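Take a look at this single chain, the form predicted alone, given in C-alpha cells.
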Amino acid sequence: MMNSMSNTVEKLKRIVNNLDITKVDEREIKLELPNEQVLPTLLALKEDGYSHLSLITAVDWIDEGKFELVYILYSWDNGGKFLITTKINRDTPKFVTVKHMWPIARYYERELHEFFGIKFEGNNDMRPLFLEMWDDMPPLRKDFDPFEYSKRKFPDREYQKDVIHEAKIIRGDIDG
C-alpha cells in the first residue's frame, strides 16, 4: 500500500469503528462497512483527495438475500483507489443517494434501480436509462430468467439453444 493511502487508512479509522480493510493490490483498498458508515467514509475520502467517483455498482448476493453496493473513488494525485462496500436487504432494496457529493451518481444510481431494483432516497430521478418499456423484474437480479422472458415477450420466435441451461451445467448449478 502506498504511504498517502496507509495515511488515509489511519485517518479513517478515527471516524470508522472495526474498519474491515482489504489490500487488493498496491493501489487499490477495499472497505466493507456498515449502511451507516458508508456516507461519513465517503465525504471523508472525497476531502483526502479520492474525489473521483469512478462507479457506483451492485451485486446480488442471492443466497444472503442481499445487494452488496460497490463505490469506486479514484484519487487523480496518487493514482490510489478505493472501494467500499456495503449490503442492502434484497427484498426491499435501498440506500441513500450520493448524488449530493458527486452530481454523476443520479446516473449510477438510475441504472443500479433499473437493472437491479434498488431505489435511492433523495434521488427522485429513477427513469430508465436502457430499456425501453421493460415491463419484468429488473434483469440483472440473479432470478432472471432471460429465456422465460425472451419465450414469453417473443413466443413465434424459435430458440435452438437454451445458453443459460448450459451455461448453469457450466458452472455445475443443475446436472446436465
Second form
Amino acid sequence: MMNSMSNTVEKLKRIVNNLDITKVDEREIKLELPNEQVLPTLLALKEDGYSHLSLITAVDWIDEGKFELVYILYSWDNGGKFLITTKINRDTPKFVTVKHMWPIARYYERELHEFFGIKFEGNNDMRPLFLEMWDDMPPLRKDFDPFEYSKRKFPDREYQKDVIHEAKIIRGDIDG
Amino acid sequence: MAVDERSLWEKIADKLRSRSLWMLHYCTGCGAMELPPTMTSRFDMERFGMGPMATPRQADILFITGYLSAKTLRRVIYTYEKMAEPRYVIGFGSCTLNGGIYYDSYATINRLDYYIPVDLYIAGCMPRPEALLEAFNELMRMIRRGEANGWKKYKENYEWYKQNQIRSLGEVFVHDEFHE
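Switch from the form predicted alone to the form predicted together with its partner chain and give that structure.
Starting with the chain above, the whole complex follows.
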C-alpha cells in the first residue's frame, strides 16, 4: 500500500468504526461499508484528493438477496483507487443519490436504474439511458434470461441439419 | 414483370453502375476494424472502382459491419430508407448472419435479412480484407448480371419487412433525448 493511501485510510478510521479493508492491488483498496457510512466516507475521500468518480456500478448477489453498489474513486495526484461498496436489499433496491457531489453521477444512477432497477432518492430523472422501448425486467439482474428474450424478440435463422455430414463425423470419416 | 427482367437500358445502366460504387459503411461492430486496411494503401479498394461515401443519400452500398443492437437497427433502417435506389446491402461477419457470438444477447438482433434485404453476406469472424474485396467483386458481378435485387424485394415485400421490424423493435421511430 502506498504511503499516501495508508494516510488516507488512517483518516478514514477516525470517521468510520470497524472499517473492513481489502487490499485489491498495489494502488487499489476496497472498503465494505454499512449503508449509512457510505456518504461520509465518499465525502472524506473526495476532500482527500480522490475526487474523480470513475464509476458507480452494481453486482447482483442473488443468493444473498442483495445488490452490492460499488463506487470507484480515483486520485489524479497519486494514481490510487478506492472501491467503496455497500450492500442493499434486492427486493426494494433503493439508495441515496450522490449527484450533488459529482454531477456525472446522475448518468451512472440512471444506468443502474435501467439495468438493475435500483432507485436513487434525490434523483428523479430516471429516463432510460441506453435501451430503447425496453419491455422486460432490468436485463442485468441475474434472474433475467437473455437467451429466452432473444429467442422471443429476435428470430433466428433456421438451418437445415446436415445429417450425412454429422454421420461422417461420428463414423470418423471427417475430423469434426 | 419479374424481379430479374431488365430492359436493354437497364442492363447498360447496371454495367455502368457496377463500375462506380460508393459505399456507406455503418460501423457498429468490431468488423469495422477490417475496413481501414481495405480502403487504404495496403489493399486499396479504389482500384476496383469503389469508394467510401459519407452520406446515405449519395451511397449505393450499405455496408453493415457486424452486430446490430435493437437501437442501432432503428438507425440502420432510417439510413437504408434514405438511400436512393438502386441500393445494395452487404452483411459483414457472422453476427449479421445468425447473431454470431451474440446470439443470446438481449440487445442484439440475430439475422439482418429479417429486417432489410441483404444482397450479399460475408461469413466469418472476422473476414479478412481479401474476403471483403472478393465480396465487392462478387457484388459487382451480381449487379452486372442483374442479381442484386434486394431493393426491389424490399419494395415488393414492404409489409413483411415492416411487420418484422415492428415485431422486434416495437416502433422504428427514433426518440433521442440528446437531439429532441
